[in-house]
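In the block that follows, a single chain appears as structure tokens, in the form predicted alone.
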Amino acid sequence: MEPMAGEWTSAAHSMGTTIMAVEYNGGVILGADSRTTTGVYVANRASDKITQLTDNVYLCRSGSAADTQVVSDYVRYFLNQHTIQLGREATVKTAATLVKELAYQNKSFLQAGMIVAGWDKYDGGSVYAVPLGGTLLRLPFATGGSGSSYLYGFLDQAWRPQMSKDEAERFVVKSIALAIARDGASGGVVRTVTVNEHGVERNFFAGDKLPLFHEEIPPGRNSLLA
């Protein structure tokens, strides 16, 4: 007789997930839910699916959360080794073609969708999209995980160039708040990273302070009680 144990229990944590990142007039503006899920049990509901790679790049992880663990691990400790041999901070080119090699080179092996975005003294913000297989693109925004499909319409009809930063970070919690919306395997708070020449700026949206969209229930509000 076989355990009496859901298939949760063996399964692989995955961060079934919305993931993107926006260049704006200044910098560059990360965002992502908090969902992580093991099957179709959710494992944790406030995980950072942002990584810091240095001061000036960070990452934004969908797939399994043990690879894109691991590749972030790697590319830090290589950015370390090139920041220490240059003089100089690595440049966010720099930062995504390391993550593209790691996932190109063992593609048959890693379930793994990033973005690398940063700012550095010479592209300013710029936006690279690692999807699976290890391709790599540059882009004004970039959009990743189980949610990004529902997003794609939403995305080319309200982004334009040269936003502010308030406008970006607004388009940025609209969007993953719209994929939360009808996506079940994204969920939880937004969190947004929002880096410039001045730095690194965390911000963070708790779920019931997200917009809500056609059919989607108030929170503390039980339809079956309605």
The other form holds:
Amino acid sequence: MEPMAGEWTSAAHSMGTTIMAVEYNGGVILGADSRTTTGVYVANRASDKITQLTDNVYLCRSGSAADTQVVSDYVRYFLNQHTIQLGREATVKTAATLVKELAYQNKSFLQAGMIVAGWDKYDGGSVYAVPLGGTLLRLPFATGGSGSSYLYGFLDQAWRPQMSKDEAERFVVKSIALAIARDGASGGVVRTVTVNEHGVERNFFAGDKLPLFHEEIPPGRNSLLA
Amino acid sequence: MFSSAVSTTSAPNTRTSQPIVTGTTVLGIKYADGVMLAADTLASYGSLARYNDVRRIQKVGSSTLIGASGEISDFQSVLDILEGMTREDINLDDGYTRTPAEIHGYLRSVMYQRRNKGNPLWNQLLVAGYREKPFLGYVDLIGTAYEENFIATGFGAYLAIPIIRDRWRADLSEGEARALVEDCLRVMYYRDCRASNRIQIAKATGAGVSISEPYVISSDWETANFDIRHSTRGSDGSSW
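Given the form predicted alone above, what does the protein look like in the form predicted together with its partner chain?
Full assembly next; the chain just shown is listed first.
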């Protein structure tokens, strides 16, 4: 018999997570699942793991929910001041470097795997990975979180450079849906954020409307009582 | 006078970090024209071959190369420090730039100091360059530092060094040096779980410093009779 206070009542909030960002022909698409867990309990089934840093730069968060929230708060604060002082919008590289700096200098305290992505007029769409340890890598696409383990084979085979916006978004949604199918720590809905020269667009893909894969049954008659 | 209602505990100071995103072997050999460094372009995440295009050999100034194995974020931090030094050389504009040997000596101090504070930069670095004569030096996370005619970090110390010892001469031509280093990296690819076949070769000579674009080395699975369909013997190349 499980005691009243299980391990999950005191476990840290972790975002099991699948996160992803892809550079496409004209901008970036960021995507994430929406499950936050404390142990095996789903503390929030509709979290938003894609956080705004500036008008043109967003952050995907995985790992400790608290750690990534604090890092993104600091970086948003620094970038806000930087933008005022600079007199124009911050670059994605600057935002990514700030995230890296916090992650690297506090590496023994943090458990945060992050992806910084956005659009600026100098480099167009850019994606930067900041994994555990605080390495900074600019990549054509990046994944993170526990669910990303299940995507390496798929992405090695299916990713192509210079996708169109719609192709890239479908690609992101399909990838995260695949990860949700196999990773217990990922689930819920798929959220996407598209950033390009025209601005920012958020999208939402409900959990029961995601593409279906092996052994998943399509919705039909939902109840034997109907 | 009064006791605090809440005990104040500061965060545990865990400094000796553990490497997370890592690179494997870097090789260095002196040859007729100068020094050559070689490494693959893989950064691993434990056993996962995570990032396939990581440049573990970089230029420092105009006459030095640095190659790193170990934690990539710490290597990036070392590169930042060195970039600051290079910028200083340029801005002082007094006709002098730091030599490869000076950079090696400086990194040695940095690495040893960090080791003494219990907060190492988790790397094994090769510093290579050419300033009147070739230079090849090693520095690592505990502050070990030495110069040699040929050096390998990580697994390469076990696999590649014996091969190099057999074939090295001070007057190796560039072609011979490249072949030697490629052969070593091929053995690394066969026998090191954390190696890849996508490599870079860099050289520092009197003419300057250059790093090749990454390319894929060949591998041989035929001659050792691994294909059991053609064999009456054991299925793994053995004779029984």
